[in-house]
Amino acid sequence: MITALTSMGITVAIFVGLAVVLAVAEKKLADYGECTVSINDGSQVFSRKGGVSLLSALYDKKIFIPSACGGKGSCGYCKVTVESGGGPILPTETPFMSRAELRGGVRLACQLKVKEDLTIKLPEDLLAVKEYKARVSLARELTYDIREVSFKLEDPAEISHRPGQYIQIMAPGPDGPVFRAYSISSPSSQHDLVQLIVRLVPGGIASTYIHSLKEGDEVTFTGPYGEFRLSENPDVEIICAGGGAGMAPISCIIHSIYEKWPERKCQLYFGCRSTRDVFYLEQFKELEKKHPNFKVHYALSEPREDDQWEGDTGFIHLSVDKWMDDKAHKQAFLCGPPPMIEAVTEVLKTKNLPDESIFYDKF
């Protein structure tokens, strides 16, 4: 019995003693010291205590990119170009990644650990991203699903952005703060205010967190991000195409025009399954009325029987193809779910549209 307790003890003490062995040399082996990260030769130049993700580390300093899974890496958006340091591009990214970016050194932030230094290289536009307090001053039911939240912000107190961008606003998750891109639908004229249109998505964190926003909720958003670019040459002729909460950026563009150009030539489409998905349409004809060069169309891919409806009805991009004419200069942006978007694609590109004048955001 001794000799039997002796061994055990030895054996617990054999394992204790590579236990501490081995928390000694992970510390050891993660302890990266202090790496410095070097933005745009040198614009930018912080150092951060290494073993943290890129994307924590920008975070910390206020370098705001988009991450719309909030660093999970299932989203591929936190895109940046490592010119220096950062090792070899991990298997979490490839997937992400197109050939010319595997050659060009882009990696995704969440995934690529600071235990060096790094140099790399981000767009302009976003080392001017912002965070932002605001208050809600208007939420209402669009639909069933859908709901038009509006934020007046309180710091900074205004906010520059071009038609068709989106924020990030931060919601509370289970496993602390997320965030979640939705689109700006206020024209880009009103800097005091940030307007979104967000479905109810079940189970999701931030739509769940949005619907249930109250007057004088306060929130907490970073942003502008998005290349959406609103050619402006008035003689270019605007297509919008969506569906759902894809009414967003389209909101955001058509209103942005038409403060600005008045006999701007543009052309609405948009997709619904029913009547009762339908919204905004009064207000688009009253402005169609206003603007002649402004044409609207709504189309119902499932109509039911009691909807008393005489427009298009079938997929959205049938209706592209049956009213939009192969003429003139053109630009085109979209959002929806991925399925319109690569049809109405289609027809745009039978349509003579080049792909540089086609811009879309898949939900």
Ligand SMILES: Cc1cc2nc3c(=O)[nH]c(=O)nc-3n(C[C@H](O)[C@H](O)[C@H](O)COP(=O)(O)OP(=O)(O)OC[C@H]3O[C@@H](n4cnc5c(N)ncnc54)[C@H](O)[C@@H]3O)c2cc1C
The other form holds:
Amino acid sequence: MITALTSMGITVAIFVGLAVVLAVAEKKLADYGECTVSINDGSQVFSRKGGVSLLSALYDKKIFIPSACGGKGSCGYCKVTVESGGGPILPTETPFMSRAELRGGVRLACQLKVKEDLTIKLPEDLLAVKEYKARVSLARELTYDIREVSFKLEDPAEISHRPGQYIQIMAPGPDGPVFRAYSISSPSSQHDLVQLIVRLVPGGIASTYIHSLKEGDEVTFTGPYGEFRLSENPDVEIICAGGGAGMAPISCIIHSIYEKWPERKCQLYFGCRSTRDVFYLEQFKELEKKHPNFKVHYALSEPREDDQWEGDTGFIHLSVDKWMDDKAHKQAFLCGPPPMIEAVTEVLKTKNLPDESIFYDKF
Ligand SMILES: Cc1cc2nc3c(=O)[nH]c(=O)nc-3n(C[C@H](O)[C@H](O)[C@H](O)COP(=O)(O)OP(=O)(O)OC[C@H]3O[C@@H](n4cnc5c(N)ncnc54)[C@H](O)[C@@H]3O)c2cc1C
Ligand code: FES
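Mind giving me the form predicted in complex with the named molecule, seeing as the form predicted on its own was just shown?
So here's everything in the complex, that chain up top.
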């Protein structure tokens, strides 16, 4: 019995010893020294002590990469092309990559640790992304869980964004600041103000923070980000479809369109559960009167008995199927929960919209 206990003690001691050796070795090995990061054929080069993620190394140099999940490896937004260095791609990155991206050396900046010199390529658009300080100028509730908040820019005092782009706001989290993506709802002609439409996610860090902001409060955000590209050809008809806070980029797109092309064709499809979730309908009805080529369709998927609703009922993709024709020259912008985006995309395909004409942000 004593012999068995002694040998068990020796085994435990060996494992503890090994663990200590491994920890010390890792600490030693983790000293990667100074590493150089070269961007776009050396147009920007900086040195950084190795061991941090490429996302943080770039952030420290005020180079802001989209990172909607805040670096948790769950959004797949922080893609950069790595031309040399960086080692093999990790299993946490591959689910987000197409075959072409895998072949082209695309990596997730939040997963790739800087351990050696790196040569990377970034879209020029991203190098223009800035950090902004702004103050809340107006905040109002649109529904029981959706809030519209406007921020007057202070430093820099102006922003330039395309319709449908988003910013990443910094919110205080329990373990330090976190960043979350929010689409800009104000038209792109408005340079001194950024308006957001934010749904409160129960227990959510950033949405709770934004819902608590009062007029005069200061915020920090970076932007603009996003791949939405509204066609400049006014003959291309625009289809917008979404639900909830997905209204934000849609509102920006529609108001930007009618400031520039009063005759352009555009259709809005907005899905709500009941009238409790309806907002901006009156505003869009007014726009419809002013611009006869604008058509608005709201649909309720779960109308309540006391909802006096004469519009469409059912999921919003059914309204798209019902009202939209299948003639060519259309672009679609979809924003809302993933099942809604997927159902609308299927309908758009039956209406002959090619993949490259469908833009979406799922949230
Ligand atoms: C490109 C882009 C644009 C976006 N634009 C907007 C916008 O205009 N308005 C807007 O309100 N949101 C928008 N979002 C979503 C937003 O970035 C946040 O994910 C959302 O507000 C939740 O963040 P949080 O910090 O409050 O919650 P977290 O603290 O991140 O999450 C708390 C909990 O809620 C869960 N959760 C997270 N997000 C959701 C969700 N959407 N629904 C249900 N549960 C969730 C998490 O899994 C977690 O369990 C956008 C996202 C992307 C990627
Ligand atoms: S920041 Fe979301 S996956 Fe990298």
